[in-house]
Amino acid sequence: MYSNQIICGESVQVLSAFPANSVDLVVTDPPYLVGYRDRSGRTVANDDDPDAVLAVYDELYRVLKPDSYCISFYGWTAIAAFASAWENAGFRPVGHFVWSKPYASKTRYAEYRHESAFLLAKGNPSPPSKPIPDVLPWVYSGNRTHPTEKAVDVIAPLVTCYSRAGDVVLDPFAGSGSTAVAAALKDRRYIGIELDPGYCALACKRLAGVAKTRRIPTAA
């Protein structure tokens, strides 16, 4: 079993080859399947192609261990296709996190001041001992190596509500790692699956700086 990695791949792919039953939890930010072009003109990989974002959600549902936890952020643009593929998968969502932001990231019919996620359960897992809220605040990455990067600081409750130390976290849309640091902070074991080289080059810099102050081993 793979564990303190990032796998550079396609996911489905990469993910056929994990066993059933071996991953404690699942955290993800996908492509929001809206064609996104930031300022200066960076894009998403697959951020066009629902099929190859919505099929991973079958993988995932088959590698998570029973009763527990997927947290999946998504676009709300195409909200259907996405809740489509987590009730096909055999997902049921169990919570939704929305994070208020300071400032509006777009403004069109109305200001977009906002990201959500929604907790999904593959079977019946227990209520964390201490929930998290529902709403909580936005903490601002500045994108600095990702167009949509997401701040550590915004993981690591997820990670540390619904998951224990020594579990396994996967994200399987890396990106630029953000969802494995936060895991190697939380004393939890990472898989993280990018496409784009770079940004798994990215990831496991990251990641080596964490592992340098804490004794975290980078592979097992």
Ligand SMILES: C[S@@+](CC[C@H](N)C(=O)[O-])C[C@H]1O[C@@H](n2cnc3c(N)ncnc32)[C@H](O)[C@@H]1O
Second form
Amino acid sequence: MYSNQIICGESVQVLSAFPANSVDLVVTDPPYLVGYRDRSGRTVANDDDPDAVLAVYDELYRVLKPDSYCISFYGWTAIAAFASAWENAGFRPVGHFVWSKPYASKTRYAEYRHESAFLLAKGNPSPPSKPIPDVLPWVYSGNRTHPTEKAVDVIAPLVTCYSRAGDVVLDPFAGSGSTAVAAALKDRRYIGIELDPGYCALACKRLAGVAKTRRIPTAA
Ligand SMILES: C[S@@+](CC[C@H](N)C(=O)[O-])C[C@H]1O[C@@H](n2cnc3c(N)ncnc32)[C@H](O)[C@@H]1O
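Next up, the form predicted together with the named molecule in place of the form predicted on its own?
Below is the whole assembly, all chains and molecules, this chain first.
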């Protein structure tokens, strides 16, 4: 089984080689299906291709252990597509997180000031011993290395609440590796999968930095 690795490749293809029922927790930040482009022209791969994003949830359901959680951010404009992919895969929504931003990402029909993620269950996981609030303060990452980088401080409370030390935490849309870094910092094992070789290299570099300070073995 893979552990403490960033795997460069397409998630459905990579995950098809994983055994069923082998992952403790998924925390992921998929392309939001909005055709994203930031001010400097940076884009996100597959952000305009629902099939290339939504097909991953079937594989996530298969590789997750029975009675476990998948936490998925999503773009609210594509909620119908995400919700149907989650339901078709077998997931059941058991919670919904909202992060309140102190600034607007965009202003049009409203000031858009929140991020959101669903807490999805495979089977009937036990509730966490100390549930976290479903409204949380946003922490801005600065998006320096990835156009939609999530701050480790946003991901870490999810990892701590919904997994235990030593568990395997998977992110199939790893980007710059924020979920893997949060998992490593919280003494979980991580698996990140990312299409873009540049982001894979960046994630590996960040994780090597964490490993140095925490003596975590990293796979080549
Ligand atoms: C929203 S970003 C994730 C950013 C990440 N949370 C971070 O903090 O850096 C989504 C990532 O998924 C990757 N991606 C898109 N489709 C993919 C696929 N089918 N398999 C693997 N990676 C994919 C993109 O290259 C992008 O880096």
